[in-house]
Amino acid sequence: MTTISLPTTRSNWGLTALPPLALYIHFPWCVKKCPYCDFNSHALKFGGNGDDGRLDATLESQYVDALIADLESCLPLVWGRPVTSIFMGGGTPSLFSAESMDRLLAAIRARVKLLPDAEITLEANPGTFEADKFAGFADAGINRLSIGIQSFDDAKLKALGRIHDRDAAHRAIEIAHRHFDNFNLDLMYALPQQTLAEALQDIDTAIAAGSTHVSAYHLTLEPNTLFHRYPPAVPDDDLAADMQDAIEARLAAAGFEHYETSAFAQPKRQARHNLNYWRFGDYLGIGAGAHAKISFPDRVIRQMRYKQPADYLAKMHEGGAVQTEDAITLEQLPFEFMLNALRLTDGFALNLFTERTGLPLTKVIHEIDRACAEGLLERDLEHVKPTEQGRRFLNTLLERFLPD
């Protein structure tokens, strides 16, 4: 494990304030692995876990006491930094139980300083839905649920390769319902066969659902996942910009804001926890592949954990599951924060650049401009954002900041 520094001397370059704080929490087992998931998931081995779909209860305490103490290990990098948001991804975090997610927050509380009014935002698949297993979530302290919905039409979820069906799906939001007034739904269009009208039919149930929050993703053929192997007959590239161009209007009109790439939020509504990644904020990352990015006075480091989960728990029993840890260089930080600050809409005020970099205006304002000129940029003295055009080719965008 190398740590590479940056140039110390504060005239060359430095933070003056340190950004935000989040926590990510990986949870690595699903029930089944989608053919079109690319994240760090894994099926379940039935037989020791039972057949019905459960946690082994053993694992589950083990793997919590290996995310207790994958904090304890990277306290030292963020002492007495205060914790704004927590996010529990996986996976399938909503296969835990109630009691460890109980365990695991009181834990955090107590070696950290998590906010009031942290956001704490847990995903959760239909076919983990338990109503007594959510109100305590709900009683643990977890505010926001993000429910894997991808589709209500039960042809689409069969090729999806999902286990829940359309009533499961709007059983889960009833649960929702009961026990959270802040919940994200995640669509996906342009999926195997789909046509316009199907795509807004989805889009349609979400907003009748009463959901605060909506992101639509297009469904892409990710490297190293079944249907990049054997891929399914999608639409094609004019039919799916259709279906957003369709899916961005009927959001609109029913009042949700176009924040993000993929995100739509009632007003107020927007992800706190994905705002920090979108404007270059720090995140510790703990659990099997999480990522980290940490900002010191004179230097920003990125982590990895070990992917796999016996090799994770392997590592974290002894003593430390970082696998990768470097410095982002210089030159890499301007792209690195426009990767995630022109995903968007409205982009970023100018000095937010100088804040969460430590570098000078200078280092992209001649890129700025030229993107501005090519009509995919548009900025004044104080902000700049993406056009309707630079949302559109945003790779092409993004490529104007990349280190030569």
Contents of the next structure:
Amino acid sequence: MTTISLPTTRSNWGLTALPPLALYIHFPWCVKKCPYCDFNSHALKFGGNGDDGRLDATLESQYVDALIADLESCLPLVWGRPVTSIFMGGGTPSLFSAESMDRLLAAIRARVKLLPDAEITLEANPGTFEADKFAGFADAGINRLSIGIQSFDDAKLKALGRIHDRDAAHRAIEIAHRHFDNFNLDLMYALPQQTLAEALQDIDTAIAAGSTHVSAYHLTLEPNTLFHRYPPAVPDDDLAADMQDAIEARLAAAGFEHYETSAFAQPKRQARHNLNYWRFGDYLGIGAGAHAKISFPDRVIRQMRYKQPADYLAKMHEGGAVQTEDAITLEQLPFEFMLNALRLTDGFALNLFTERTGLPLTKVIHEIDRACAEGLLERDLEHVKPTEQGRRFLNTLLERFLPD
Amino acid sequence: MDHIRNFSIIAHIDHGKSTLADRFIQFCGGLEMREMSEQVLDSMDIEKERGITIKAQTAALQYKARDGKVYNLNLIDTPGHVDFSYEVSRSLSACEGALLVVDASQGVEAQTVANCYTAIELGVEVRPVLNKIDLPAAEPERVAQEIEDIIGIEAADAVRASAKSGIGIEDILEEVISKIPPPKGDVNAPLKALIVDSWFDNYVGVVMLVRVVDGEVRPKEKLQFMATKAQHLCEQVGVFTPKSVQRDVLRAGEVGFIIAGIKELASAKVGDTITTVKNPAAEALPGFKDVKSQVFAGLYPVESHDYESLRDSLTKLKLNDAALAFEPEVSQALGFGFRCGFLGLLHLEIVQERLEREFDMDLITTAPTVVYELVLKDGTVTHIENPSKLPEQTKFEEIREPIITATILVPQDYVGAVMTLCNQKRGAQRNMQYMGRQVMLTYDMPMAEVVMDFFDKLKSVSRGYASLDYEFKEFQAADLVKLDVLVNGDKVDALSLIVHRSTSVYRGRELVSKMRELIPRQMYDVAVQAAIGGTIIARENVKAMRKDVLAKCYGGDITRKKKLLEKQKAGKKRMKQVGNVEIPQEAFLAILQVSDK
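What's the form predicted in complex with its partner chain like, now that we've got the form predicted alone?
Full assembly next; the chain just shown is listed first.
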């Protein structure tokens, strides 16, 4: 059952302005679950649908219907607010057909005010089957691709349990180039058995491929993954740190700005949708397991939808798939703001804290100044940002803002 | 008095002492079935978990024997660790007999040997019982022979039993009646009652477990405590079945409790003799010792604002633990805390664990030390309980360390290994005596070497067969030096140690290398150095961590990220911030993990 969040009890608390609103759409299926992945993704069942790596057309259509119904159910929460960006993530959204994406985006445009220059990103797998759909995706109005390359090294791809290979990756990038002037390549480093040279080779290849954005993630062995239970031999902390240093230097030399912990962009090519998260903006989240954060004058809420695709579809059929809805307490707000905003190299304008949390700066200024004294943060009267040391030890910095 | 039998059970851990006690209580109807829990006599959680008995407990049982008469059996459960050997000897001296319970498949183990000899020395009748005879691996004949060989008591006709399956329980009780003598004592003589144990009860104050040797004791009598010279009015007497049951009188030969409105455990010391003011006994029972702390360590709250609650917790613990001593002390590195005195390392661990569990304290414990005697230049003698307080070498004439006489019983096969160990620990052999297949070794050894890990080492080199008993002998001049530890160049007083010069360099090196392993990598390099006098003898670096950051964080599920950070923060809370270095609890005790050369 849906739980209703009550307004924040503090009567003198309130937001004077609502933040920008983005839309996240989750697509929960993958051909195969990767051993490092802790996202809400589910392998297609063999024998039933998708035994050839394709999604059953009926299921696909049902899911798109559910997404549209889901969005409609959210509308009362965001009346009149324009949507600034859309992100279609997964799972593997590119398993869906271009026609389905077209239908979905048309339905969205009909229901919310989508800004004309809105960034619309689709996560895509660099498989042959998906790459052939890129043209159709572009026609549907998608204007940015995020391609899950991970590595250009066949041995590493195999170790990561990926189903594509180096050649497929190159072909996907080539096709992406033809249809998109803006695309991101997702890469991972500190892979099993990886050397510094190999890690740099991947980065160089990504730069040469002409991408406008690179996300370089340190492979993390997340709980509830196969890698966590059977950890592969990954580079030690020192080598991984060396890789990070070298990767940052290489991308900087190629004109990429390191604007967030793991994100690098060509000028004006920052991921606008993700920036909204990091600036503690609002987002609707529709689809199985999607999370949302929505601000109101008297409260800020988080929602989570049912994670299992079958549960989600069934609940949507009954009228709503929100599993939990909670108001963020005033005690938690400063930490949640920092968790996001301090990931940005540029940090945040001090008045943004008050605007987004409705709390006076005095709530955090003591911790901020303490961190400044320790060389983790630097600030002037208008702005605060993490130092090099603060970016490296972001966890240590963030712990300070956790409520006791 | 002919119908009274006072006895205890001597057994190795896991040989079934507590289960056997449970069976006796059940057989004699001391508790209803619903009141029975496993090992009813071990009441503290730590006792049940570790399988050791810390406090003595008793059960007065009514047994209708095969001869038709009803006997009063008093079972006294005794503690079983070298730290508590004084308590063991007091418990045993309250008995006329003891059952030596031996696992019929495993045979005689060391722990039982020491207690057995204590019992025999005190003139207690020891009767063997072969337990667990229903196990397929049981070899009662061989084990009986072993008992005769090692301990030297008749064991051919030892009762065969299984406490778990209830076999032979009645036979054991019959054995108790027929083989263990009834107590001797004169009901008409002046009162002499031995305090076997005492503890604090929130409602009635101090409860004393006593064995009445002569005379009788009734409520309303004015009692005289012979060692402490204190006087208290007797309020209640009674017995434990093991539930407490009030009686009108306790007579010579009986075991029971006395409550006399005493507020402090210190005035009801174990081993003291109670008599009456009106008709006092001429002399006290033998064997009383004032228990002194042997091992000292600093206890500090991780969060300095917990200092007051640590004081309260220690005060509460002390209500029930007369051997625990504490006084406030200040450390530059750790702030306000307490210097605490313990009977031994096990006692320290128990106190530490109880503070953490029962009182929810986060603690830093400094490395345990013994007391040293210091002769100053002007000839005055002082005592040092805290290594950091040891002045420079030029400021004193002589430093003396406590020497103990250790008596070790070990089967012949392990004599060589045990002697090597004693030599490593700077022991000087005083005697060596063959007793059947056992050898009794007597060594004079520095107490500092014995209290740390000697007992564990002894067990491991003798496969658990050696047993140890020791008593303080004297303070002896020794070539001792203070080993200081510096973290990022600053001396951390709480890490100072007093060590023998001959092993100081080795220990210093091992200590810093152990600390390097125990201190987690942090934002900055951490240098750990060991110094003697002004000279650095060892240095290790804990290299700075390079980064600590979550690779991914999007709008999605932030609760997991938050939990991760909360866990990380909680982990740091268990560390003590010294300067800008976070030092975990274990690093303060790193010396305990330093092995010998």
